[in-house]
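First, one chain by itself in structure tokens, the form predicted alone.
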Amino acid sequence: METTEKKCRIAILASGAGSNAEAIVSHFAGNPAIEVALMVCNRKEAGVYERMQKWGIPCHTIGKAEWQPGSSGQQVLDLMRSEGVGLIVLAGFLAYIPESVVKTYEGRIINIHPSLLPKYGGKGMWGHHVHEAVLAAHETISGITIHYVTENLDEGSIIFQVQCEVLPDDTPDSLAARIHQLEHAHYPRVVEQMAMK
């Protein structure tokens, strides 16, 4: 018999390989209170589709025109409303979020960033670009930041941060591997906390 309690339905927005998206889906598999309802991607060739299909997560492609400054965001909002989405989770999503979506989901849309914001955030700071900048600056620590999404890129209030050591012989790839471990360990847990609010 199905529970009558209202589930929190999550939408994941992703642009790349989808390892964080899969970590989140795996975390909530079988959870009666929280469900990943759908994944939205802006790139047809992204690896995230294969990962989501493996878990039976409905996938939607919304092209780049909808993710431009000045876009109404109506296609995104219509999809979220039709699916009863209560929380939007960005997991490696590399596109602008329309202002209407940010405002409609204020306090219910979050992102993860592979540095200790406010350092190494903003335009052009994603993936290996972040790790290259951290190493070029001879930082001794890096980490991840989970934050609310606002109209300003990577400037929303911080929800959670955790750091790791930058080793003397690190390369962008070796640092990225440790950052990914932090992401996979902590992001699903923070998403769960947000979903239960």
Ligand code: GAR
Given for the second form:
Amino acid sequence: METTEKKCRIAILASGAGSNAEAIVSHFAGNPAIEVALMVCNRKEAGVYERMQKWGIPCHTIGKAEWQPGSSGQQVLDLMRSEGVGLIVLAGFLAYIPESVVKTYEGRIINIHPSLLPKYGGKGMWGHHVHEAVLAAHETISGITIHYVTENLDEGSIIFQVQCEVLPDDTPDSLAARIHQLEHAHYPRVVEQMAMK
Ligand code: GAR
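With the form predicted alone already on screen, would you show the form predicted in complex with this ligand?
Whole complex next, starting from this chain.
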């Protein structure tokens, strides 16, 4: 049967293990209105490929030359256009997003960060570095932030935050595990809200 209902096609950008990417893909499995169309990674050796291949998600590698200040971003834009992508979701993506991509997808490109921004954001603050800094500062609370991507790293408006405890005997790994749980519980739902807009 023909349908006029518009489908939102999502591109996930990831650099690492891809647990958030997988949480999002599994959330939308079988959803007729929202589809993860592709995953783009900047590192050939990242674990995310295996997770995506398991779900049949097409994977693309775009090397580091594209992800530099001053890059035209044309390769990314061409791919997004040809795939009809309406929403770009960064899930542990650790490279610079070209300005042209940020501008073209203004309000339609989001990121997740493993701290309560504006705390512990910016250059060098990713993954375990964030958790190490939180523990070194003896914080008793940390959490996650989902925010729009703008030209300024980790400074886009905040869409969603939720906090968790930092326990006295936490290590970077135990805190990361708690943060990952929060991310997997909330990011797919927030992505869904964005995709429905
Ligand atoms: C996540 O905790 C995400 O918040 C963080 O990287 C991890 C990726 O894990 N992102 C950043 O630090 C961005 N500055 P995953 O590959 O298992 O989803």
